[in-house]
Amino acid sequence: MLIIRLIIAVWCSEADVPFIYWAIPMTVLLTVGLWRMFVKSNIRPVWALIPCARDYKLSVSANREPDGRTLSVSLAVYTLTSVFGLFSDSLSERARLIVGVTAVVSFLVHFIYSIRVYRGLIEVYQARRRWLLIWVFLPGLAASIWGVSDRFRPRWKVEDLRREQKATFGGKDISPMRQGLTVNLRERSVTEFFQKKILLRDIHLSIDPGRMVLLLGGSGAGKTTFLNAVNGYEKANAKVMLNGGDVYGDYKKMKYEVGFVPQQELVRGKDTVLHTLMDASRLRLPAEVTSSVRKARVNEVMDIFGLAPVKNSLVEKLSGGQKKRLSIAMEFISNPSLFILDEPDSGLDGVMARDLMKELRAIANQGKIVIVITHTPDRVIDLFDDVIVLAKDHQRTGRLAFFGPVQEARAFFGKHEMEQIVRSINRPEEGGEGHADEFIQRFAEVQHV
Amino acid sequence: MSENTVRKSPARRLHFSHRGRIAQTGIYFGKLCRMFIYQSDWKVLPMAALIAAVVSMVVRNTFFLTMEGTLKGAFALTCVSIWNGCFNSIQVICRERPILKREHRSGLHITSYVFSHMLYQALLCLAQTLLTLYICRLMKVRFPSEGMFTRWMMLDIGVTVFLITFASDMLALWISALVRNTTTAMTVMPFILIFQLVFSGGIFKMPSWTKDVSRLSISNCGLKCIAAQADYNNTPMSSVWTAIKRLDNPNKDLTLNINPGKLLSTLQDEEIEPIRQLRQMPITDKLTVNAALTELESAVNAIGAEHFELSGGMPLTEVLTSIRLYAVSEGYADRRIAGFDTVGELIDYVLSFPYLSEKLNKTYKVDTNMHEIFKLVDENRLKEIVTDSTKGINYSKAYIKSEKNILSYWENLALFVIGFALLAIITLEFIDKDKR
């Protein structure tokens, strides 16, 4: 919008012509426009009037909110610095310098961003591309063709991401285990330009030690938010209890009783693997542990995920699979019983996936709760005891839909295969069947009963 | 799985301590060591002794000799250090970001991150300090013998250039803390880069209110140092020299517009200690004119004048003849220049006597060239009295050598040191915030 303005002030100043006479009939274009198009969009039509505002309502109706931030950002302050720009002779040199700059800088970036949105509005309202250039150049003829002309329907309304809350019962809090892991989450939630967002919300669960739990969920559902909330890493509102012990209250001890795998071999490749381990276990192990006893459990470690013939390779040199259990491999090392794994078969192919998760069951035999995300939970569902279901609810907030042993699970669900179970939870638009609020219902229902 | 993992009771276990953040210190830094053999970090040692090679090639004749050779050997290994450190390190912390994330969440401390960087950085700047010096000093570049805190000069230039050198190297850790991936930190690079060239401000005229700025640049604050060590306010100004030289050319023609009038007439100003003892110069009572005329033309001759023509074309010798032939047929030839007992009292007659002063006070065209001028004058002692009389005309504050000026210097390289590994741990402390 910017840049119509730009030609017009400078067309208007070579043909001596008030800017105003231009700048009234435009802004009144622009704002008719986009008056109409929020009321398409189920957006209170009042936002058009406000300058900046309605730049990101705009790109929220174009489903480009995180562009529309910035996209009202950079034409606040372009405005602010053409205000100081009208008193620039009175300005010091630095102060115009700096002025100077911050226009030129704000007003590129809106330019860009406006173009991004620009873009989102066309495929909202699946117009032609060609638009994009009357946007740019005419932003308050295209709005007034698009809010007036009912040829120019959005695809979909914000009104869907924003519906009235159902009443939905969310269960209750659980009481701690003395040994095992027991998630209270009520919430959890960003605040992101002044929005809060809710990730998470009413997870309440127990997990039994010698436990090994499969995390399945759509895209989005929350799985890895989930399990950063219950290691303590991104603290959420919930009481998180492990073995007795407070994971939020006590985080600096507990955080070594908690092994966190990321699902990409966070490794530095230019180290041996005997190397990368030791270290691993000065910093993980106790302080009071002897180097002698370190060692041991390094060579212990190497044994148990068949890295010993390769200690002293370098990381980098390591097949895909022996990457992933040296990573593995580094938070074992401190014993913890609480052992999550975000995708840790990811680039493996069946025979190694596998194999992997047979050490998994392995360190669960041995009184550990492993809890584990896998995109591909059919081929070794024989292995896990447990499933947690997380999916998106109405409002896109990732819920509890189901907790509990896996044949309980496909009874609850009524399918066999876990994808099965995923395909029905996710969004239509996802390719799934949309049953995620159903089964979120009934699985709260159950809990309290 | 083995059987003899042994597994303790969690509430016993919660009492251990783990590794503080010297013990954790001590780990990265022995992980940064085997780094620089597997990352070819070594690679920087070379790149710096080259970068040194080239530079001192440029500046070896001219530093510590003259001022302009001073300034700019002063501004070239500036950014010799700054490109130095900020190549050591603007890579190592984004390049593995994600890893330092996993590690902070399995108990790494920023602070011993940031120090293990800043011990093994220290270790590289000095090898390439050390080694800097030992290319220049390979390249001939002349160092002051004595320095002022250490026996050698050199040596203390190289804690300069290990401040600059580390200080910028620290500039581009908190850099590299900072942005997100290592596209992102070499473009920022070069901005990093020109801000130091052009806030040096010693090669570059800046606006006055830019002053702020340019404190907050290592390299204003190295620049001025090594200057200062340099003993830049006494060196001599070798332009001005080079200028006048430039001149001496043959093929440059010259007319000089000469009025002997006005040149007699500054020889009436006895407040110029030369010229009172001209005139008090005893003037012999055998002296003719005739034998005047003899020695005016031996003292054209002398400085090589016989040759300049006066307006007309007529040669200056060739007036001298035609005065004595004038003199001759007159019976003046012989006639003793008497009356005047000093060469003043001559010269003030000269001027007193009113057709010999209308003729004096007329203004002669001379054709020559600069080349002939020069060879009017002694060059050397010319040369001599232009190097001493630039010496300290561009002095400045900022360059006095005293311990007292290099020692807050190096405070405030130190300080930069301190302040840009603080805002390293600041930046990584908020690691955590990163989007997945």
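Take the two forms, superpose them, and find the largest set of C-alpha atoms that agree within 1.5 Å; that set is the rigid core. None of the values given here were measured: they were computed from a predicted structure. Positions refer to the first chain, counted from 1. What changes on going to the form predicted on its own:
Positional change of Trp35 between these two forms reaches 2 Å or more at the C-alpha, relative to the superposed core. Once both forms are fitted on their rigid core, the CA atom of Ala409 lies less than 2 Å apart between these two forms.
Comparing the forms between these two forms, the C-alpha position of Leu97 differs by 2 angstroms or more, with the core used for superposition.
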The other form holds:
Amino acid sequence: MLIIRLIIAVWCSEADVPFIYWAIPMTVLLTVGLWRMFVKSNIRPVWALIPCARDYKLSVSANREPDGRTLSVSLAVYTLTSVFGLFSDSLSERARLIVGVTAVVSFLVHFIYSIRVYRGLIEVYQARRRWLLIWVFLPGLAASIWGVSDRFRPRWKVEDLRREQKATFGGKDISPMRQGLTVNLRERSVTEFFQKKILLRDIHLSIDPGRMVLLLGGSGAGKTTFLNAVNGYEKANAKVMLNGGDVYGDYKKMKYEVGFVPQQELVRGKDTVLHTLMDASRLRLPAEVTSSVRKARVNEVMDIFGLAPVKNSLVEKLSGGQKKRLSIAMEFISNPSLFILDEPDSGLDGVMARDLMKELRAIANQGKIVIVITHTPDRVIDLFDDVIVLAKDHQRTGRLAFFGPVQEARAFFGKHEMEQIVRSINRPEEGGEGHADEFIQRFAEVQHV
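Okay, that is the form predicted in complex with its partner chain; can I get the form predicted on its own now?
A lone chain is what you will see next.
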């Protein structure tokens, strides 16, 4: 940002001379400092000479690559609007307003994301937090000190991170079971800012029929992404087998074997409970199923979830617990072998939430596999058999930190409560202990034994 303002000041015929005298040495300090910092992080130092691009590279060295995209784009937008501002006399009043507003917004975005990148630098360099003020207001001074002084060295180099990511966490596919769920998820990625971003990697597990499984992890660990990959809604580089069937390879058939209840309630308030479930039966049962069979299945599901007494009531008149049961009943119409629920107890009090979880436990006891995300796991943990723990590694990629029985999870993490386990793998800035990589590595070693 400082270089851009300096170029514009020099170009402008009414340049602020005191500003130029101050900005030139600060720009030199910033460039030299970033050059040396990039060398320390194994980034080509020539990037320190290129505005916008060097902001992005700085974010990579700070392990804040996603923030760096926004940072560099906002700086580019600010630069363009600043150049347009030099020719404001030739622009219309409306154009000047648009340019001015865009410049202000891009400046604010750049300022906010600069702070986020600087915080990442402080973490990577293990520096005191007070350095944040120096980076914000005197980046040239901060960069020159960190670049030249041997006291400031990053905990890791960018190249080392990539090498470690490939070598340490190479997963191995497990053989599919004839009955039950087998997940061999090698990678789930998206492309952002012309760059591949890995959301999940190396998740390999098998779940026997009749098991109720808790899916645990901090915010952003990839829990919902994992569920979407398992049910085939968002396909990954993975092989998902359910009772011998290929969820990806034969999705038209297997979709009836998987029930997924999202966190949002996808029901119309003006419909009755019966009408809602009949509509669900038309969508979730094969087309060849007769009308009488559909009605019988709807009546059976209403009895299972205690909805028969309110079958003629409007959905909008139902209580919160009844609405949750209705959402679950809609997916249970097809009698799936795998039942996945994303926070089914959200918005319910403790008693209602536990009653709902007991019903899910009863479903699992029928030989179904039930996977549940809940933000209050400890009040119902006695109802679960196993726990899947996902954690973000140092690259913010979701990985498998543990899978197994609840009691083994307590022993593995050295914690009794599930919320304590989440705290142990969360990053320090999230109020956690920051041990995610340690547990990911330990569990990977256990799996490969």
